[in-house]
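A single chain comes next, written as structure tokens; it is the form predicted on its own.
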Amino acid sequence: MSDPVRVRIAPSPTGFAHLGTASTALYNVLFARQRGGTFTLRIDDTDMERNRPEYEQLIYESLRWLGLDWDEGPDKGGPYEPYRQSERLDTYREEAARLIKDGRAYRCYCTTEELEAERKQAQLEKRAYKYSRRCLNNPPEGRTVFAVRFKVPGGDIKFRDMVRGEMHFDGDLIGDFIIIKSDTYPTYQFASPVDDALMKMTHVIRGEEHLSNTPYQLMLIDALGYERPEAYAHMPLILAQDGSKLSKRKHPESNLALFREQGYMPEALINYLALLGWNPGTEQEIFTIEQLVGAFTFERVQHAGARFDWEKLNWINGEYIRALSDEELARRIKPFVPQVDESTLQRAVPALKTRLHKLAQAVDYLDYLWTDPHPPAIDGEVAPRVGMAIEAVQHVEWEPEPIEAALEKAVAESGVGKGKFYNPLRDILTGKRVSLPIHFTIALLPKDVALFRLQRAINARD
């Protein structure tokens, strides 16, 4: 019987949370819960320059609002903890110390413009650079500040992608790597697959931009006599709208925050997530996360890059917005507009509910309720069916049912469509173009106020 499943992300906390960490973080969690296995979050704080603590907690308060919890990490615990890297580096110095002994590793003492010249060399001579195992061979003496480079055995490295297949890289292009930096930290390089060997990682699932790493990692691994993990799994890329990698530094919509803030559903994000990238071979579109643990596997995954389609998302959270109760619409809505009375709200739902793709959006559709718009000039043609609609709901029920019954006779009785009619209410009432039906916009405000800002333009003529 093989090991449970143990799979992990390791993001690293210098920026926001990033809409990559959340997709795949949404795989792991899809396949460890297929397999009953176990989702660590592992952070990833070596850049000890650009590492915030209050980014770290923009990944905890991310993963948790999209429902993608972990079982193990910092915050938890777990049988291998600690699960910060910062918090590991006796280990990586000692596995380090360890290939030095065994002869897989050196110290390099080269200068920065040393290398530098190396490289420009390599350039003149036209070919491919690698380092030129000087420390090695004839390590400069005198000098007490070095970092720690790799011995690359060469040959073919082979693995097993659960997206691409068996993967083969040589050994022999790959130049000796640093593995502990000069100011003793561990790199990228290094950190990741020693972390993943430790904590008996079974499974690697991760971007596709690293690929190419894992010759490197397996190199690693190898070398230190740990087990690889069964297979890697390399995700497509998240392509911008112009084709370029979805980047936390050039893209900012790739914040997940600005996804909470414009009121994309949690439900309806991870749905589009897990279908940029993979589809299920059928016309569903619309999955709950149970239904894709059930559906989802890496046969499905496209190797290419997957765009990022605003409009795709905006019609599968419109969908998850539709399929709410009119009492959790109102709820979700709530916190976009505080100055609405649950009552107000609760009347509001019915209309807003077939108009929303984002529940920020109600906030455009509901501010005249809190905010008294600019009387608008309106001429001698429009005065006097402004004055037929305040005649004709002043008398009547204050709801949006009897308010649309009396309007559609004034409307009739005026001589024109109800265009004309409505559009310079729409206006006066909640200074816009567009707004909720005519009926609801003027039964969610109070009586005295909708008939004021009616009088009130008709009186701004005189």
Second form
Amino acid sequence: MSDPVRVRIAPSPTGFAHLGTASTALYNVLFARQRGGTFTLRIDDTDMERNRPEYEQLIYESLRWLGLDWDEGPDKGGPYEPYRQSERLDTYREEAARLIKDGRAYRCYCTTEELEAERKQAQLEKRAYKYSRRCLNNPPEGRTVFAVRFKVPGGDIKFRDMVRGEMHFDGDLIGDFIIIKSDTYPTYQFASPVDDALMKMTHVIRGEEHLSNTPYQLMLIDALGYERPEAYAHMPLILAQDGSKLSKRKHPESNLALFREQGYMPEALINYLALLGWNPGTEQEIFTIEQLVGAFTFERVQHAGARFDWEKLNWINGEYIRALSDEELARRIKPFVPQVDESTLQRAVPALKTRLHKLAQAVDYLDYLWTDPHPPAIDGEVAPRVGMAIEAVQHVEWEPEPIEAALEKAVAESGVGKGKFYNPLRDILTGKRVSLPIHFTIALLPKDVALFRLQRAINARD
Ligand code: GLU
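For comparison with the form predicted on its own, produce the structure of the form predicted together with ligand GLU.
Let's see the whole complex now, leading with the same chain.
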């Protein structure tokens, strides 16, 4: 019987919460739920210059919005607390001291300039750079500022990757690397495996950019005498439209808060993210998270990077919107259009439902209700038809269907096609070329306002 599954994500609060964090969290959650395991949120905040508590809050908010809740974390506690790395500095320092005592790490007094000179020399001699071990073999005297370097044992480093299979790295190619910086803070390369081991992680599921870090981290786990996680999984990178790696810095659109603001539904984004890099092996494209928990396997995760496809996300989001009941859709749209009263919104929903990809698009369709568009000038040919429209609708019940019936009659009498008859009305009422069907556009406005706008356009000609 193997140990209960324990997995984690370790986001750094150095900017907005981004898509990559959501994607990694999702795969961890799917695996943890599949195996009845525990999902931990560890905050990787050892970069003292770039961390901000408000960024940590954004991580919490985004993950909660997506429904990717964690079992252990800084805000929840748990058996291996603290879960914020900045609160674990003593542990890293003690573990580094233990490595030094065991002869597996050493103090390095080299200055940046000296290291730069070494690197340049290697370049000149066209050999791959590795630290010279000067401070191991022949430490300088009288210096006090030092970093701690791990003495890389070399040799073959093997591990099981659940996506890529058996992995091998040649440890002889890895130079002694820094585990504690001269400011006494640990490097990511050190803090991460120490915590993975002490927090008893059984599986490490993270982005592919960390694949090359795994041999470094495994050597440290071995040197410290900890048990290794059973397996790793390195998930495909998310690529931007142009094929470059989606990054916080270069791609502000990867900000999770923006997805929420534009009205992507969390369930739809989860569904999309699962399919981005994983293939269910069937034609099915719409999955609830429970279905994903049942269907997900690492064997079906692709190795290559996964290009973000807005069109597909929009399609999936639209499918989720159309699957909602009218009441639920109205509830979800409401925060985007606080100016619109409940009953108007409820009447708009059936027309919105078939048109929206994103909830925020409701604003484009409905803002004519609380703004007054500048009436376009209409010509002598159009004006009589606007008059006919006023005639037709002014005595019918103020609901979409009766208005539609009355307008259709007027169109038939006018001798022009529907488009020619309706487009000027749309323009006058909304100031836009695209709107909800004309009978909804009219019915959603209070009757006096609709008639006023139409009459005003005629008067403007007189
Ligand atoms: N802070 C790292 C990141 O956000 C954590 C990587 C890991 O999971 O080890 O990429």
